[in-house]
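Form predicted alone, single chain, as structure tokens, below.
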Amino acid sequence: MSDSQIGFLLVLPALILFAVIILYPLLGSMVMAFLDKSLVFPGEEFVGLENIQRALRRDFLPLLSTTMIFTVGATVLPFLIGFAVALILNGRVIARGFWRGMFLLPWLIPSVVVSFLWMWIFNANYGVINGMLRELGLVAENINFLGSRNTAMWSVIIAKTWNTFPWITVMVLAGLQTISRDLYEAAAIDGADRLRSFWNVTVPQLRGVISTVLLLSFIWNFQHLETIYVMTTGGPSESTTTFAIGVYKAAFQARDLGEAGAIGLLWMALLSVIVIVYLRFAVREDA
């Protein structure tokens, strides 16, 4: 046999994974949106474009709006406090190594479990943030952050952000730790603060880290459904109903597979272009 055909055969199993349980359900579910197909009657009927056409009319401006807020806040505020975290871990403090340690904690707790404990937290009736504004003496009674329209995104972001921005900081850190220390020499001697050194070097040096984690984290969180599903469900008045929620919604409450895979098929054809825009921009970038 020629060394190909050895590849292709140690390839072969991770192939056969990929085609069923990634490949088959992505056609399947593209298929599904050209279908008239319902979990509740039997028999499926070929329709075209209605669907599509329904959900472009219906849900789709809401829903890329409430996924677009949860997607950017998702991304940019775990990113920013990560960023933080990793740059004062990557000074003198003591401890050092215990509180990298320490930070990790959030990461490692499973979604699921963060959703609910969060939940707990923003609870209106014996929620801790309502009880600690009431010692305060910030609030006078209670407030209901998950059934409020006005905060029921900014509390599931919160969750959100508390769960995910850990890994942010290892993998700054892990960049920050690659960057000689005699382009921080060089920049001193030039006459650089650290204000500008930040700026001029450190910033520069962690630009593909910085791309990737910002690239990485959109796909995720554009994709995510734990953490709204399990504290709000999508409520209150749709406000939290993003892209992964409407699609369980028409799927297994609705019972209209037609219309769950045209919300999926339009959802992954939007965010298909904007990576590609995204890399085509952080090409010509690099270039």
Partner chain sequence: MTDTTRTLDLPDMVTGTRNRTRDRLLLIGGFIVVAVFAFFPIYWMLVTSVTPRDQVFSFPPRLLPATITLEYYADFFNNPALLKYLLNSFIVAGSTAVSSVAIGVYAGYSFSKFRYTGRRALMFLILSAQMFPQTLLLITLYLLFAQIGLLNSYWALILSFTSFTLPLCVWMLKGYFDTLPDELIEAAKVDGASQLTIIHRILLPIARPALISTFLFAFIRGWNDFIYALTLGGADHMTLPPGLVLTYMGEFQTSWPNLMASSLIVSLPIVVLYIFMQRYIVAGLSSGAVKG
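Having seen the form predicted alone, could you now give me the structure of the form predicted together with the partner chain?
Shown next is a single chain and nothing more.
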């Protein structure tokens, strides 16, 4: 057997598994966009573009705008906080190794627990944030953070931020360690202060890390389900219903696979654009 045959044989088990549990389900779900099909009742009927047209008319724009608000919020906020934590932990902090370990804790915690925890913190009747706001006299009445249209999305974004910022910290810290001290010394000799050397040395040197982290966060948040599902199930009045929630509810609550497939197909089309951008970027880095 030639080496390339052996090479192929070694990938084969992974490939078969990949085809059965990833590729087939992905394509299968998108094909449902063209069918009238129920989750529970047998039988299906080809309906052409009917589901997609209906989804475009009715659900697409609200879902897109909700998804974008969540995605941008849950990408930018953790990025800023995670970056700041990395800079702080890269400075002269006592017990730096210990803190680097500790700051990863929020990332380790299961997303369901993150949701429970922030539901409790934001709780309308006994929540600690309401308690503090009232004690400080900032609000006269408790705020129903998760139950009102204005605050539900932000509450979910904050919970998600708490969960993901450590990942960004780790990535940025790893990047910071690759920057040569000489560059900072050269900048200092040129008379650059801290802020200036941050913009002229740190940021350009981290460009690769920053793009990777932002692109991946964007892609993952664009399809994120769990935190939102547990905290609000898409409510109140659909104000946190993203594509992921919309597809899940169409399939498993309304049991309308045609609708779920149609929303899913549109969602996947948008997602593919970003994934292709990322893959091109990753290939370039890899080469």
